[in-house]
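Heads up, the chain below is alone and in the form predicted alone; it's given as structure tokens.
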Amino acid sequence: MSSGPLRSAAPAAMRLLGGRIPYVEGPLKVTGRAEYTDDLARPGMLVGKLLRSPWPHARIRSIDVREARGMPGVFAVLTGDRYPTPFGVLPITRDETALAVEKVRYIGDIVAAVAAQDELTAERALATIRVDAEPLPEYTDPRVGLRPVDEPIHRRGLNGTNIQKEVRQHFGDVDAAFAQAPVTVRVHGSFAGVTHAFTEPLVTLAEATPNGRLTVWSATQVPHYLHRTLSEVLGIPMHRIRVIKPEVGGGFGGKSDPLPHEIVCAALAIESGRPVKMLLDREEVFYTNHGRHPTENDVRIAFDAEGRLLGYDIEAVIDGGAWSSFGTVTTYYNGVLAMGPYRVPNFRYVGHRVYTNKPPSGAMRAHGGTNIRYSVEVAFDEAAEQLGIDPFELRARNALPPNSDTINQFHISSTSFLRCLEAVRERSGWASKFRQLPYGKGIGLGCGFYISGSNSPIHFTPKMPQSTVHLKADMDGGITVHSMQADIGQGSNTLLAAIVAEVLGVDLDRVHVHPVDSDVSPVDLGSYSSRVTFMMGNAARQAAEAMRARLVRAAAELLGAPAERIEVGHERFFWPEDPARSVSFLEALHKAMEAEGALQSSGSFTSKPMGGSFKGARAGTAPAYSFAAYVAEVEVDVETGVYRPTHIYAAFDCGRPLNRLAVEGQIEGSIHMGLGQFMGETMNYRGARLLNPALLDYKIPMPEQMPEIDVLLVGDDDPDGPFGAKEAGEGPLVATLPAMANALYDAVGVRFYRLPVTPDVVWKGIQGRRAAARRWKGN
């Protein structure tokens, strides 16, 4: 990417970078003015319900609307056979409908919809609707869809089975590592599902006018595939439908997939010809899901008697509900995402995940990478103690360097994980309390890796750029920024506009970040898979430094210097052999504009080709990887098993970080949501029903149960990143849940392998160790 014709300011000179930046919709949002989807209306809008199958598997014979069509106030009633088009977020799996066609494979899967006057009239039209099905086998147990079934989900599942992806990879030769390894370790992970817990529902308003256009605001975390999919389903050419994110209150993945939802909703709206807008209810959500995906995983590590890492011998079993939705990719994950921070020389992986007839499974929050992270963090540190090793010598000597390849060809630029190994260690008091503290004190070491954006784009076809800005700038001397980036509440609308008004040296309230609009925001592939920072942060200062260097020219004309000579000042352009020779940002603007008008500039971002030629190669490779050790303080009460985190020391490698203050932010609600999902968050199940579908009885940590958090930002300047920033929001997840299994075992002397890990486990774990007078491995 070119910088530009100017010598730019020095990153320790940076005036808005780096520092803490308060989010620029912030103000709006603390004074309840902020517009979410929810919040909107149009002139004759009509509400949108569901009817979802009660059933987890049943073929339909026959579904009779004819006295919902009847009813006064109900304008439209759907079957999945007005719009059967397969769709899916990833092209070479689609299996989902909008409604259901042939029969229902879960719980909660769509049946019918309806639109109406009013919810209680849509809700009376619902429950008019009859509908014969024949009950079909039910699945739900992911190790019986392995094998060949009598009635499998989907035809599409892998020989007559409910496998909806299989992975094998083998580099290296495991075996002989495994033969002539002295200290081998064996963890047998099991982790329940867990769901985003966003806390705006899901929610669409869709309106079809009488030009044959077709308008949908929806809380989406990637309006492009959403736009892709209508298209797609509803037969309508793009460019005659609009999509528009209004504000979204937290989506951690669960918002990524184009949603069945949405569909029906813009349906609904084609064939009342009114306006429609659909919120589903929590319970809704949670049939939603898309949530981290129930996983089995086995981890066989080998070592060499110094510690030395000699090979990782891994399988999964994933349980990815009724549809694909992200599962291909997440099935890779599983399994490659266990190389870093470590050198790796042997590595061996299969992989399975498989359809039940439960809600889908699909992206959250460092999907694919947090339970197998877990796995193999509690492996190193039963191998510490065979080896009688400190766990953080034992990850020192493994780390990946710098500038290095894995062996299956991830390109690590850059990485500064020792350095977050040794700010931890000193920060965290680790010497004087490791094996140290009381009974039922303990803490613990876990360490993470992540990819900062997929370098390979889901939809490959028209080739295009992963991350497109526009510029615009006009007499009023303000600078509107066009992008399909997706603020989904981690403040990138923020380090958006802080990138153009770094690289043009202007006042941050100079910068406005237009709402995403497919009407005039460029492509972006969205919020997902930890890449707006670097995609969509490279993007914006290519953008910035095209508009930089025609601003540059104007000044010099005004100045009559050369314009390789002029420099960049706070809202000034100035000479520096004579800086008191300067001429405004809005004089420099107003003299470019006599040539051509308002001034508008274009930056894209496309990632440089990566990965070997095997199948799946492209898996997990980005153009950079982010890296953490974080060290968790835990108390017990021995007798009852009641447990709290009382302290969690986060070292982070993001590179540079843009905005403290929104990585800081990132950081402490990745450990929350970790801790979560370690100490009690669990989509519990009798069969395939399942029985907490509210927030009520989902278990997500109380405000009290937060630990204090120290952030220790530690890192490099990346040198493909926007300067030098990499990824922040996924990341830093991983390492806080075996942080805490490792922590416990030092509290008590238990491992865990099964999450979540509740006071009831962690008593029965204590009373085991106690009848058997040794260190117990529980549950």
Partner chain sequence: MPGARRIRFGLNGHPVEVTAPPERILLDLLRDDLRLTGSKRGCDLGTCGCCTVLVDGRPTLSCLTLVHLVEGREVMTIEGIASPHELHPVQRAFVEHGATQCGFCTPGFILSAVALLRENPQPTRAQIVRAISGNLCRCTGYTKIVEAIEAASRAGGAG
Contents of the next structure:
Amino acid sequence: MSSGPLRSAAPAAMRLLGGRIPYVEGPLKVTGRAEYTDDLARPGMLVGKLLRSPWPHARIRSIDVREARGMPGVFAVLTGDRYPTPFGVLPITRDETALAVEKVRYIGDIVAAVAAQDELTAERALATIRVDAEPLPEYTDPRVGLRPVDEPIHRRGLNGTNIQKEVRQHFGDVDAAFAQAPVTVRVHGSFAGVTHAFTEPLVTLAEATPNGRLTVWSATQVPHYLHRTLSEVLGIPMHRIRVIKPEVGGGFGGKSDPLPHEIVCAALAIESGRPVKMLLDREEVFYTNHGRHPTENDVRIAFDAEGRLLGYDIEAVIDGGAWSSFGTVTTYYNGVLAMGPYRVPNFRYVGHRVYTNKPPSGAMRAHGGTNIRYSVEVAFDEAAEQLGIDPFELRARNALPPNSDTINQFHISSTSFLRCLEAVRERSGWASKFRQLPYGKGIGLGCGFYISGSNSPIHFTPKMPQSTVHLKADMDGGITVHSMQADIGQGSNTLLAAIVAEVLGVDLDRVHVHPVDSDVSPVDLGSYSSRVTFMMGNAARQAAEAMRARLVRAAAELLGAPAERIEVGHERFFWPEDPARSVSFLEALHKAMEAEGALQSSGSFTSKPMGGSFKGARAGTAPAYSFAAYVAEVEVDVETGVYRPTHIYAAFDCGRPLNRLAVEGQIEGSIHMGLGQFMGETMNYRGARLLNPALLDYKIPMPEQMPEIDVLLVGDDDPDGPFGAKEAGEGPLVATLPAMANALYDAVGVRFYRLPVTPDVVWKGIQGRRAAARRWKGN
Amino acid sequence: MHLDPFELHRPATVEETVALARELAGRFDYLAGGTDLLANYKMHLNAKPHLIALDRLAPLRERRLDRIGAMVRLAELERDGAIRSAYPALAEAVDQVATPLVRASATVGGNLLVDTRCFFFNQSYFWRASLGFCLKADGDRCHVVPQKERCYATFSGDLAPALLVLDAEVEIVGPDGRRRIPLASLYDEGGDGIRRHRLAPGEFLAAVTLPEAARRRSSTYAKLRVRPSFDFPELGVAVACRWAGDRLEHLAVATGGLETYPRRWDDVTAPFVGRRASSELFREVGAAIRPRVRPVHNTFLPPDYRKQMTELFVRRALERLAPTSGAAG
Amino acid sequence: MPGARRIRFGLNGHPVEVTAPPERILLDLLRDDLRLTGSKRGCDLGTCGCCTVLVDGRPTLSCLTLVHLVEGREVMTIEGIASPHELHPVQRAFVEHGATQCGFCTPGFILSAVALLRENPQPTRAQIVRAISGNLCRCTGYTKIVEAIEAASRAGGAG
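To complete the pair, please output the form predicted together with its partner chain; the form predicted alone was given just before.
Every component of the complex follows; first up is the chain already shown.
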């Protein structure tokens, strides 16, 4: 039957995919009718509030909650002893608890929780709770934690240190490669922590009902992991927990861990017997963090005289904050995501992620791939200068070819990296600008590489598909789509609907993507690691093709034609030999339903086993990879150091873009977020204390700071991606930062190794160069 | 986040307002646009049990070329062509305050009296409690310059430097009647981040008045900040001058965003009056002011840089206003 | 509630009367009491713009506005912008141009844009950028928002 891939179909044959498809939920969002978790209310709903630790590191001697328990209007009070089961997004590093047990580990750690009739009562109750704690030495510098310390933050720290994860990898012979290298460059990168700063604060609503079930609505981008974690910590089987993901106001990785407040909120609902809503304020969102790790890396790269790569030698020290979170993955990624877009013949990486008494770091858009990419791409710029080779040429000489394997056995199925380089070089007018713009103006190239979906599901047992999609078509002619994929604004609902509509040949408005609800949505691992388009997209196509096969069979019966010759038209099925005769979609559907009632179909995606057999070999394996080449142009006020990007040319290989509107939006948004990290965003710690837990002091770029953006989508179809597509959600971020750095260098002749690059830093750099009498472009 | 309960009074006349102020002495704040005050109240920063809203006092909303009511919203000023062209420095300062959404509510008086700011003050109760509070709210020591006497919170209004160089005066109303003082006298250079102005208890700003002479000066305001909107000034420089040909007849320079009050630098600038326009002159004025400003490390950008930029911003402002640029008055 | 008073004001074209204490914030009233949840709570401190409403036609931060101070005034929220059967041109443009991603900031941007186009039906790009510079978006990089407002302007989007 014709459930074969549509891969062979000519692009022109696609009605929806490849075009610009407005978001299916757009009309709800623009009218204020889209429902986010905080927009929901349940009868008798209480307000949940958290008491947080004022200490960065302390041993809890006792917590006295008696007064709070006795207060009128207070329905539940919780401390860590009630639900002490440790959890964590990675099963191998469960070191978090819903509320602090024995110790608190950062300012903001959760000590106690209250459910009360209103916010004021809850806050008054929290104020009565007495915590007796013994302050412990605080560790805020990860380098200190590399050695044994008096009071390790966690018992599981390596040999009495605060090291959470150590990675040592060596492929080839790096020392030999460097020994014979005529040209080596070295970059010490230093990166402040940054955070997601999604506009919708974290919020959860939970209700335990007398039928023994718990329902949890939460602003999450990974409903399935939340589902598992609730079950583990609360001791309730998963089938008695229902997780619903309402509309989510942005995630960027910050809503991908199961978060303690989600568990606490559910626990309060269980304890109180009443629905409880817990909305974190913006300061609490900053403390919850899980943003990009403060990182220092040391990247050495060796080239031969022709600019061919000989090897990488990389070290990274990563500030993990109080918990593991995704940290084991982060530690690998900070090395192995340097494996593309260039062929690296020798590679060594030593990475340490160290616990500190700060809010936990975790996964943030382009997780693990951003800071290492910065140092590599700045190093390439320096190498190009040393070698006297154009930065484009240096990169082109080292590009990984399609259908190749890296030295650590990543399989590169498709890459259009060379085409990215060509396209962006031409569009940006590079040849007439590089080193030729007047002093203070500059142009720079930065490239990118990212996974299109982590090949390893975090929960790899039991072995099941990473994505499943169910379809139901009933007599009304509507098609309902169920999947636990999590649309957090990136447009995955729209893509899901469009794929189904494309395959079935129907109008988009026939397809309804049901909100994520674990009672009806089959498991998909959610929105992280840029996996959704690739994995959910393949599952959706498979589900739709299975349904199409049955409709085609019914149509064939009605037309008296052989099923294998039936073609799908717009809302109809026809036999090409007699195209005047056709049956409508609805006729075919109703015919098909005679046998079995409402049609249902299912599709799934399971990635193939891949990667080597060495320790950590799975980290960074993905069914496909995205590639990028960006050119940034900047203008610097050389007297103040104030600068702005004027233009970013973004050539990106996401395979075939399925929804250009969404892909452009992802690229533009990624550039904005990358510019934020480059230009001013910083988790500004003084010791363990976060000085700027507020949107006023956390410098997200404003519209005036945005450059003109030219998006160039030049990817070839990926052989395994749905309709040839790969990711476009995270990879578009990473090239932004080094492109900016290299453009600044072109403008003023100063290298910047420490992020963010605020105006005072640029000014100081220019002063320093002048003081050293180093001239640049005649100045 | 919530506000602790307070009583809200909305007097309709100045007399009523003064009577209320007398009655509630020490237990109230005046409420103008609320964009700063209510945000601070939400963080439980020195909240009072009573608010006296000034929004019903019609005279405070009047807007004339020589007299701008204290309750005139910044958004109104932003759109007032006559005022804009009469006082470029004021227009430029207004344009750069916070965001359009803030300017819709924020007022002239509110910006002149906007509370001083500091990383250790503009924080939630929880945050401040975890540090043991500070001099300016609930505590007894300063975390910027460790000691227990003086608060180093930074004056963060944009309008004050602009109005200072325009020789503005402020009309003040209070239990003891009405008085008018130079704007410069409103700020207490003997005070600190807490004792930041010289209003007597119960007094409020009624209006800003501008002399006719101010309209014959060229003026400008420049602001240093990380982002072109939202951010409070890390430095604000206003300059007004009048040229006779290329000879400097009048010069006023004021700064904000650096210390606990905005300052006008007449003693520094006086010797330069009478000089001819030249790049040396502009450089010298900036260089003379720089060593006098004393920013501390309680805002986003480092104090040393803000100091350096003060010199540059003064120089650039003078360059902009130089007679050859056609801005001579 | 101590000090609670009955307050009348116009809400999306209809008169309403509510009982509110003096410290009641407009955003809280809209969301919690009147269940108009289109105005979003992003920071509660006036620094994100997600709670933007129009008060007498002017975009205003409802998180920093006391209910008592809107007495007698006309408040318009995102729920009052479209007619029941048709999107406002600005809303339509936001959908068509991909100006909304997660959508949480969208109501605030739309109200800022609607107010701009009423005052200035043919704004320049710089004027658009300035008008939305109090609204924070973390998804779009603002590019498509600016494009949508330009498109709405071309389509006569003063509405």
